[in-house]
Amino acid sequence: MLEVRNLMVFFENALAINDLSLEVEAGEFVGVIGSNSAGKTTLMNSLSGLIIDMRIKEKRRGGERITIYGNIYYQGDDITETKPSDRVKKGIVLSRERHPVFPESSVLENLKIAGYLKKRSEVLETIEYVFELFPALKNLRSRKAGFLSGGEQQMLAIGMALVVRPQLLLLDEPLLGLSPMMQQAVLEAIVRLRASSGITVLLSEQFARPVLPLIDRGYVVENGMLAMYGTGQELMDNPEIKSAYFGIY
């Protein structure tokens, strides 16, 4: 479905993805483990196309040179250079880190700015299923999501990519700020969400001990290189990651 071949990204001189590939099938849930400062975000920035935006805008106000190299494919299609809108159109959705929402509006308003490209039907439609999907959000419909917790407004950061209806979702270090019982209550959730919908997900993370049960496949990622991957079991009895992530000598 999906396949990075020798992507490198620099900012400048500053090599902040080198040489990275993976492969994501249909279906699949996949994660991205590395430490702060990996590579992480800017491998998702991307899939999902937001890369060439930020490309465009630091050219237009002299800053800051972004260059890329390799190739992203997606269902047999190079899409190196397609837009980031035209990369929702063709099914892969991103929900970027720190679940940026729309503070003053409330949790449904949110969920319907979301699905503006989308049938109204659809949208309703989509909307009842993040409802089950996040039963602490239905009760929470009314309330701005300003006032939400963390661990609620990264659910309504997923409820919004899911109303856009992706057929790859990458999931931006989702677990970052929460406490271990809501970044639990997310991880079940987009468990319960590839099970009930056959969706792929794609989730990058620095947080590997709650990850790798969950995950069919794992790539780990250091200083923007792939530095080991294997099933989710595999990386879980690797004495390095044992070391690194888990603090187990």
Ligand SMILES: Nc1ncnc2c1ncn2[C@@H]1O[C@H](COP(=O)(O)OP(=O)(O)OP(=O)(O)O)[C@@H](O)[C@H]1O
Given for the second form:
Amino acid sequence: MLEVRNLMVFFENALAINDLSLEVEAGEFVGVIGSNSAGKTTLMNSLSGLIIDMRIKEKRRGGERITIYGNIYYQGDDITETKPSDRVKKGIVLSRERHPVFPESSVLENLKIAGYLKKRSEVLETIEYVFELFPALKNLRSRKAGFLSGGEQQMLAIGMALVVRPQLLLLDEPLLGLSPMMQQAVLEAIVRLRASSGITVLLSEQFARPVLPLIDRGYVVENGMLAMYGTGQELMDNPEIKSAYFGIY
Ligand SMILES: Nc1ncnc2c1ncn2[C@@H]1O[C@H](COP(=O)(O)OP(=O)(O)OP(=O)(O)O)[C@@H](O)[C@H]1O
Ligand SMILES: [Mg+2]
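To test you: the structure above is the form predicted alone. What is the structure of the form predicted in complex with the ligand?
Shown next: the complete complex, the earlier chain at its head.
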């Protein structure tokens, strides 16, 4: 479904993604594991196309040069230079790191805003589905999003991505800043989401421990480079992963 081939992303002269290749098959749950500044967000922005917008903006304001090499294929098409809105139309939807929601709007309004390009009946149907997935959100439907806890906002952010009806859902660090209990709640919802909808999920995370048991396959990224890959089980059994991600934390 998705194939990244020899991707390189430079910010000026700094290499954020270094010759990275990966694949995601339809229906898979794939993890990208990496510590701070490994390149997770840059990868997600490259997949969603946000990097294309960033490159245009930086060029306009005479800022740093963003250079992209390599190719990204989605369902057989080369989308490396496809703009983000067209990628959304193809079904690639990113839920960004640190969950930007509209703080002055209610939970329900946020979900409706996210679906502004979709048919109203479709949106209302998906919102019901989101509430089934995250029952906590249903009870908070009238609350201003700015008053939600971090975990609740994260659920809302994922819900907003779902309203767009993704085929490939990209989640950039959905567990960031959440308590272990909230992390479990978000992960369980992702597992339920896959079971009930068959959506393909690519999730980036620095916390390997809760993620590895759930993913089909994972890629470990260090300094923008692929350090290791394998099934969730293989990665869990890997001694290097054990010491790097399961040791002290
Ligand atoms: N707009 C930018 N300009 C310059 N350098 C950048 C920019 N965005 C990212 N970088 C650099 O690229 C590298 C990868 O950053 P990125 O944000 O992709 O990492 P990350 O894995 O998402 O980290 P985190 O876990 O902290 O979110 C870092 O060294 C970072 O400083
Ligand atoms: Mg990041």
